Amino acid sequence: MTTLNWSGNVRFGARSVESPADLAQLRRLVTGNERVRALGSRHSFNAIADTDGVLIDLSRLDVPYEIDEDAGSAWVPAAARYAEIAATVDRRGLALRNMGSLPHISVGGAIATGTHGSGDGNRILGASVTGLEIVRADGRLDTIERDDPRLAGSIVGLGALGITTRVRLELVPSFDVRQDIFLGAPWGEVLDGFDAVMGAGYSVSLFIAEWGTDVVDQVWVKTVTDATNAEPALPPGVTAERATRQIGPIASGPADSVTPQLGVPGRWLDRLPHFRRDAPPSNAGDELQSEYFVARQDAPAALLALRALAASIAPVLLVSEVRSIAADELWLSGAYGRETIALHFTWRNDPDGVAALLPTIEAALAPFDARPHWGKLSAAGGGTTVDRYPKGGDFRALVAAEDPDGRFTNPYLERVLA
């Protein structure tokens, strides 16, 4: 059996991939195999989902949506992609508070790895979770509710606690968003007004094609529209040109896969992601990714440290993105306990070149306690030890309690839990 991840840099070692159609089949697969792991949308860039046992693809599992409009919440299948969830809840006049760059990823995989959207007032995607249904190692279906102290440790669960079948998401009333793109903002002005720049909209992204130039190539500002119809702008003191055409994160590439820009208002689900629901990203699959989370107050210094590495970064970089994330209390969230800035790297599909560079990147970011994304590449092979997190010891104990025989373990987990 040959199963690859999204970018083709990980070849899974499972002896089979199974697609149960109902909970009874899923329970039998879990209890009947020594090692099992859930397989999401395969968008992780390391071996977090791998196993030498059985991979379980939940895309055929018959689990229902349950939308409670009065409560503003919905139970959704863990295998559902954000694009599907967004369209489903929007038809009921509801919305997700935030979305990631790609609407193509599954909710189960996104929350398990601590994946995020962006915005000063927006927490990671998993912070909208108010309930989980999980098949445990002994085959029982366990429901974890908002008042269960295990929930904060189970959302970013790395697949270590069981097979998540459904997720309950907190929703808000549907809303409209516009996107405005600003080009060539000088680095000095951006760093001097960093907090104001990152707070210029509901969600703000800085895109950097070359770390050694004098300007931030693009600033994407997503703004919730209101009755004032005020035109968004960068804060005073930051000079940049407003884009007059659709543009992708990689400015030289095609822009047909990005969501509508140029200040044209539209529904949240067609503006919050960078990429359209009905089209793959322009560079889909032919890339690698790394990401690091630093405390917001450390971000300007961390950015300067990366700029000092511009010559080393340039040969393998496609584009970098900088986003803000609100603090949360999820045990293994990159934003646990601190207002956070995410430093994202989309690399050329050059595994050896990226592997050689990552120790240098991480050494430069070490003074800022940079936490690597659990599902992307790091010098250690992805993620980090849970002991880098204040609640890491509690997470290790939770894994021992819920999976004492290591049915859901793999070499990745053995390393991060060691």
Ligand SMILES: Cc1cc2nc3c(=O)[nH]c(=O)nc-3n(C[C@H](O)[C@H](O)[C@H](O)COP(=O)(O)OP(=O)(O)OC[C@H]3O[C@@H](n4cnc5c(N)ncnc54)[C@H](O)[C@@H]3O)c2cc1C
The other form holds:
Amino acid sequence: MTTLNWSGNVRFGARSVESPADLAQLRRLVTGNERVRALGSRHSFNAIADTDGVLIDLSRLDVPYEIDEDAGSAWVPAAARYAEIAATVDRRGLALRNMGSLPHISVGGAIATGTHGSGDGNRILGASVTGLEIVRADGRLDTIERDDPRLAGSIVGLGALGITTRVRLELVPSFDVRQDIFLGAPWGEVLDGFDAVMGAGYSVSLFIAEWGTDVVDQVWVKTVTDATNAEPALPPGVTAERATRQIGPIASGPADSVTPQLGVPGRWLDRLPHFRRDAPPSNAGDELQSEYFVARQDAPAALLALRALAASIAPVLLVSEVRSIAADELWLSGAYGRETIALHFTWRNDPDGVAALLPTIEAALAPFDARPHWGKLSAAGGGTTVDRYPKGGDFRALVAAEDPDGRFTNPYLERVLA
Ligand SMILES: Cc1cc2nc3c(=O)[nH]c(=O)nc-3n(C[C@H](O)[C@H](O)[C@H](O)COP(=O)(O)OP(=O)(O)OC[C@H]3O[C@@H](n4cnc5c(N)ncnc54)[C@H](O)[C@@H]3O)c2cc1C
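Shown: the form predicted on its own; wanted: the form predicted together with the named molecule:
Now the full complex is given, and it begins with the chain already shown.
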């Protein structure tokens, strides 16, 4: 078995990767193997998806879309990539409230790891989930609906609760968005007006190429366009130049993989993700990634703590991104119970250099109770013990109830559930 994750830093240890065509085959695979895990689009950077048993790729599974325009919701296949889901619901005049930076990932994998986009009013992507269909360890197809107390614990489920076959998403009426990029915003001004900067649009990202310089290199402002089509701007007191050419987060890299900018309005699905669906995202996989979530009120101090590490970070950094996320009640969400700021690092493809640096970063962020992203690299090898979360004990009990024999477990889960 030589299956690798997208960035090539994880070699899966599974005996085989199986692609069931229907539910009956999927159930047989689950009950007929001691260890199984679902595999999404393989975009996680740690071994969360791995197993020494059988990996199940659901992309051939025949499960239908079911779109309810009146209710503003849709059942979608868990293996569907966001690009496909977005195009499908947009054709019916509907939209996802938000998207991550890339539309290449599967909804099943994205919600399992707490994937998010940005925006003060936008929760993580899984917060739009109102129902799940899951094949359990005994082969039973279980449906969890909105009124089921297990739903809040099952969405960011780390793949520990079964194989999700379909996901019901809450949708909103389709809308248009424009992207405006501002260059060279002085750090002092950004920190003084931090809340206003992060609130300057529907979704705002700060990109930092070097933590030690005086400026935040790029501020991306995504704005929902309305009839007035007013020109988006950074708040008064923040001086930055409006970009006059298309630019990627890694400024020296190609700008043709990013979605249209320069204030040109377009459909939500072609503007909310940073990266185009038909191009390789980010640094095309020649990279590693880490991310930490801190409470919003701690963000300016956490950013200063990272700036103090600029010299150590510089040799391994491609780019950092800072985003905001609204608080939610999903048990293992990085934004559980607190308005959140996400501190992200796209690293050079230097596994040893990154591994050596992560403990230093985590020590600097420890005073802020920083929660690592479940799908990215952290010092422990990815993730963190669920006890760092207020509802972690409830999650452990849910796993014990739904998977008593550990069919869906792996070393990553053993560590975070220990
Ligand atoms: C270039 C790049 C950009 C990224 N940008 C963002 C971003 O903007 N925001 C963000 O938060 N993250 C981001 N990520 C991280 C990414 O969203 C997560 O790693 C996400 O989990 C990837 O989804 P996937 O389908 O590839 O899942 P995989 O990596 O394949 O799997 C992740 C986990 O989900 C489980 N899983 C997958 N499918 C199912 C299923 N059907 N049933 C049960 N469990 C399942 C797997 O078992 C595994 O445990 C980015 C990653 C890359 C490579």
